[in-house]
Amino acid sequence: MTAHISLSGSKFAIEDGETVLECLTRNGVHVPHACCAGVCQSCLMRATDGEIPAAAQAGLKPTYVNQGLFLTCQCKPVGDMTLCPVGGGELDVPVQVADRVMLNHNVLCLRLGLEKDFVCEPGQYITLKNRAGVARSYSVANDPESDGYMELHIRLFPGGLMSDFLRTEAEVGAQMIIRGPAGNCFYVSDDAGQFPIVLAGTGTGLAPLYGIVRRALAKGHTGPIRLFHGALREADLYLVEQLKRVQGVHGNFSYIPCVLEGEAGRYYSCGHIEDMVMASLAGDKQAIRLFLCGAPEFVKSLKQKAFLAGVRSSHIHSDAFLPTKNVATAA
């Protein structure tokens, strides 16, 4: 029986093995949306009657699942659904550019203040909206509730839209929104902090960690913590000062940047950031928490790799930066 979803007084019928956001698209039927991984949530509905399958409410907050919200990039319809539109404005928070500097040739340092209260664990993730309706999904590097102001990395791409909007038209004060947040890629502490933590992250994987490397020194963390940062070349590393004076003044807290193609004898490793890490899984790999962020191969490979060598699923963090896609080409 071919299922149907109503909207707005209209009726649409799925195809087999498709999701709500392209059969909408397919009838004409704008949605938001961005990368159409189940990532950004800019594409949430409401169902107001239906079965709501468990995929399309994945990683959304307990508060988000009892009103109803579902992702339709990842909602193949086992029924009949009624939906309703998300009210403008209903899930958003407005922010404003408080401070943006280059962290190195192609990654944005983006602070924004909160103009409300905004619990975040440092490592989740945020989708940032800018004015014309562009939405990107962006870690979190900092505490936002004690700074007062939400830290982001961004890698600026060219002629990305976001990426063209954050280097000609985010001055100071301009406004936009957030969403959020989500993810599970952050500090929980427990056996009072004694467990040894490895992090690693290529690209602006490290903002996350980052977030979790402070909020775990804040919490007094005592176990061994280890920060591995890869890059292909040495351009691409960024917050060397800042994390070396962090390692100066935190005897149990390691930072070892990585570059793909460098030069020995400089004051990071040579070589695959993979091989590095490994390397570090000694001791009590049943002990370890190990996170890891950054592009789908390498999180997907390294993840494998270190739950084979020993280390407990459940101890193993990831948040794999997704590109954007279109939801045309989506499948």
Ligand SMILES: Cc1cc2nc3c(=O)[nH]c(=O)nc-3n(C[C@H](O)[C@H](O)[C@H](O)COP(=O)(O)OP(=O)(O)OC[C@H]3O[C@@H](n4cnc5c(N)ncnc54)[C@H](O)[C@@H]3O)c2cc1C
Contents of the next structure:
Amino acid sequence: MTAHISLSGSKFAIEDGETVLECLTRNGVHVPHACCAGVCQSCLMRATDGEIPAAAQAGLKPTYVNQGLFLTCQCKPVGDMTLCPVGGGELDVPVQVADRVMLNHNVLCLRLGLEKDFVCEPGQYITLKNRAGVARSYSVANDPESDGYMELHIRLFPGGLMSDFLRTEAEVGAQMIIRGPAGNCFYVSDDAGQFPIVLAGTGTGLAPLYGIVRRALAKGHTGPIRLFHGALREADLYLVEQLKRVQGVHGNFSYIPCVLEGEAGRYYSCGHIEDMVMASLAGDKQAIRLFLCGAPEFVKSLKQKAFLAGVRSSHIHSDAFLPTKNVATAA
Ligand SMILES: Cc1cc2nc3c(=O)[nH]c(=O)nc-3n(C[C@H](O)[C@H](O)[C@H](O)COP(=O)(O)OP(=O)(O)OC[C@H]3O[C@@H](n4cnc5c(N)ncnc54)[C@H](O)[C@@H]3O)c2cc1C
Ligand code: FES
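Right, the form predicted alone is done, so what does the form predicted together with the ligand look like?
What follows is the whole complex; the chain from before opens it.
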């Protein structure tokens, strides 16, 4: 039997194996989306009637689940559903661009002023929306509650929808919207902060890791903390001086920039970040907490290697920066 979805007085038939997002988009209904993998939460809608498959609510906060919210990109209806869009004020938090500065040739540091309280752990991610309805996930590089603003590190891609908006329109004072937070990549201490921490990220994968390092140090973490930042070329590194300063102040913190196409004898290590991280996983592997962020292939590969080398899977926290997957629109 064909399942139907009803939305704002219209009724659409679900094709075989189709998700709600695919069906609505095929019928010309705009639903913001980005990863199509159940991660970014930009495609949320509410079901007012009908069964929501469990997979469509995996990873959502209990308050979202209780409100009937679900991820349209993960929802393959098992029967008829009645939907309503998530109203603007419900989940959307207004923010204002407070500051913007380039951290290197293609990474923008965007600071967003918060008009109301927004509780978020450094290292979690939020969904940033512009006025055209483009929604993308970005990791939080600071503690917004204590700083009073949110800091994001955003790689600007040529031709990227959000990148182009941020490059040309997001001046200081511009209004934007955030939603969230989501994700489990953040610092939690359960033994007075004595365990070893290894953090590794490529590109803007540094953003959540920078937040986690600062949170751990602020909480008085005493175990060794090693931060590996991987870049293709030296010019792709950023926050080098800030991280060297943190290293100078905190004896238990080491900053290891790794450049693949580097020059020997400079301040960074030359070679593949994965090799360097694996070589550093010595000692009590059962105790190590590992944080991995950035390019999806890098995160997946290192996660597997670290697990096989003896790091407990419950101690590996990661966020893969999945690229946008566009769903086919109405012909
Ligand atoms: C959980 C999560 C956290 C994230 N955190 C961050 C973060 O902290 N900082 C950050 O910079 N990004 C982060 N991302 C990625 C971010 O959400 C966007 O995918 C990215 O900013 C591109 O958006 P865009 O609209 O500019 O480009 P899009 O319009 O999405 O893409 C347009 C074009 O840009 C290019 N492009 C886009 N992404 C990539 C890529 N990954 N590799 C190569 N080419 C690409 C491609 O040519 C693509 O066709 C995160 C993603 C996820 C899922
Ligand atoms: S979670 Fe649905 S598009 Fe990302």
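Source: prediction; values computed, not measured. Numbering follows the first chain given and starts at 1. Under this definition, the rigid core comprises the largest set of C-alpha atoms superposing within 1.5 Å between the forms.
Relative to the superposed core, Q67 shifts its CA atom by less than 2 Å between the two forms. In the core-superposed comparison between the two forms, G262 has its Cα shifted by less than 2 Å. The Cα shift for L232 between the two forms, taken after rigid core superposition, is smaller than 2 angstroms.
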